[in-house]
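Only one chain is given next, in C-alpha cells, and it is the form predicted alone.
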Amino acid sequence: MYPIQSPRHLTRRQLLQWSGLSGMGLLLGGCGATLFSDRLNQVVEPLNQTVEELLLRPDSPVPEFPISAIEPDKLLINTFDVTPQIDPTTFRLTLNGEVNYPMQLSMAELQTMPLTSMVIRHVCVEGWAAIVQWGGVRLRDLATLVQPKPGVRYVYFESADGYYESWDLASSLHPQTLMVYQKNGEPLSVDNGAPIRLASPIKLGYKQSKWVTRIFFTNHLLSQKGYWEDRGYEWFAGL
C-alpha cells in the first residue's frame, strides 16, 4: 500500500483530482453533451467552483521556473477558421463595465507600465504541457487604473476573434494573472495572441485567451460563461 499524505502536502491539483472535481472529471466522456451530463454539471459545478475557491490563494505566487527550463517548440498552437490580424499601431484594450474610470489603452500606452516577467507551465485540457516566459502588464495593476465598483465579482474578456472568456475577481487579481504582449522574450506572435493575451499559471489554457479586446467587469455571470464552458467544459478551471 502507498503511504496516506497528511492534507497539508497535498497540492492543488491532487485534491481536485481525487475528490473527483477537476474539469476533466466533468467532462464525462469529452465535448459530447448529454442529458445526463448536463443535468449532473448542474449539480457538481456549483461544488466544484466553491472547492475551488476555497482553495484558491489569491495573493500566493505559482512557483516559476528558470529560463533555462523554457521549452520554445512544446507550447501547441490551436487552429481555429481565424486568425485575426490586428494592427497594434491602432489598437485599444476597452476597459469597462462596473467600473470608476472606463477607459481604452493603446500598446504603447501598456508598454510604459511596469513588465511583470514570468516563467511558468501552461497546461492545456488535453494533456498537453508546456514552460513559457510571458511577459507583460498584471490585470491588478489595469484593475487599480479602472477601479472596479464595489459588488463586482466577475470579469469578461472578449476576443477580435469571437472568443469570449469569464474569470472570479479574485483569479484576475492574483499576482500572476497577466496581460501579455511578450513570448520567451520576444514579440508575441499573431498567432499565439497578438497584440495582447491573457496568461496565468492558476487556470487551464482555454481559460486564457488570445487577441483580447476587451475587459469587462461585471457584479453577475452572465448565461454566456465562456466559450468552451459553454459547450461543456468546467467554468473555473483552476490548477
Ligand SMILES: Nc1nc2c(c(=O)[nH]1)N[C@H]1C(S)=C(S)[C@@H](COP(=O)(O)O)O[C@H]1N2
Contents of the next structure:
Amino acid sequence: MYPIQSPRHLTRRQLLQWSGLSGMGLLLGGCGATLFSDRLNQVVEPLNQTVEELLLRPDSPVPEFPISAIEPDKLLINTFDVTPQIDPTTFRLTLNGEVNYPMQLSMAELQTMPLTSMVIRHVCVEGWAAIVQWGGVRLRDLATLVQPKPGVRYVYFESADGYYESWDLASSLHPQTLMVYQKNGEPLSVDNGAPIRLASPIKLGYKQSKWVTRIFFTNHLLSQKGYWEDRGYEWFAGL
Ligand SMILES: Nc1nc2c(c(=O)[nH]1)N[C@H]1C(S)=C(S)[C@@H](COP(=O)(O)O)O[C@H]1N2
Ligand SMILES: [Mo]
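The structure above corresponds to the form predicted alone; please give the structure of the form predicted together with the named molecule next.
To see the whole picture, the full complex is given below, headed by that same chain.
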C-alpha cells in the first residue's frame, strides 16, 4: 500500500533514556533543539505546526472507569478471518511513511516507553460493549519519536491478518489513543491482538486494529480506507 522506507533501529541506550522522560509533551516546548533531540543525539527540526499543535492541545479526555467496573467476560472476540500467530521475540512494529525517522521497534523497546493504562468502554457496532482496561504506549509518543512531516493528515494501521485501518491525525494523537500490549492487567492474549493492538475510547471497535505490524503516516487517504469501511461502514466512526 505504501513504500516501505529504510527503517532505523533505536539503540538500547536511546530507548533506556525513555525511562527518564515523564511526558513527551513537555519536551516540545517550542525550542528548536529540544531536550528530546539532545537525548537522541541528533539534529532534528522542530515538529511541523499541525503536529505540534495537536500534541500540545489540551484534548478533553474521555472519562475513565474505576478498575472495579471492568467487565472481563463481555469483550467478545471479533476477528474477520484467521488469527495470526506472531512471535513476540522477533516481532518489530514498523513506523514509516511521511516521517523524518522511520523505525522498527521490538516489544522490548516499546515496553521501555512510558506505560499508560486506561479503563474505557469498547463498543462494537454489532451491538455489544465491554468495559476494558488497556495498557500500552500512547500513539502520540510514537509520533513524537518518528516525527511526521508537514502535511501529514492520516495514519494507516496494517495488521498481520490482512486487516487495515486509517485514522485522522487528530484522533490518532489523542492522549487516550494507545498501542496496547496489556488487557485487564495481563499481557494481551493472541485473540485480542498480541503482541500489540490499537485501543481508544473515541472510536468504534472496528477502528481498533489488532495484530498491528505497521503504522504509516500519510498526507492522503488511499482508495482503501479500512477493512470494514471499504465494505460500507462509516470511516470516522467516532464515539
Ligand atoms: N486485525 C484485526 N483487528 C480487528 C478486527 C479484526 O478482525 N482484525 N476486528 C475489529 C472489531 S469489529 C472489533 S469489535 C474489535 C474486537 O476486539 P477483540 O476481538 O479483542 O474483542 O477488534 C477490531 N480489530
Ligand atoms: Mo466490532
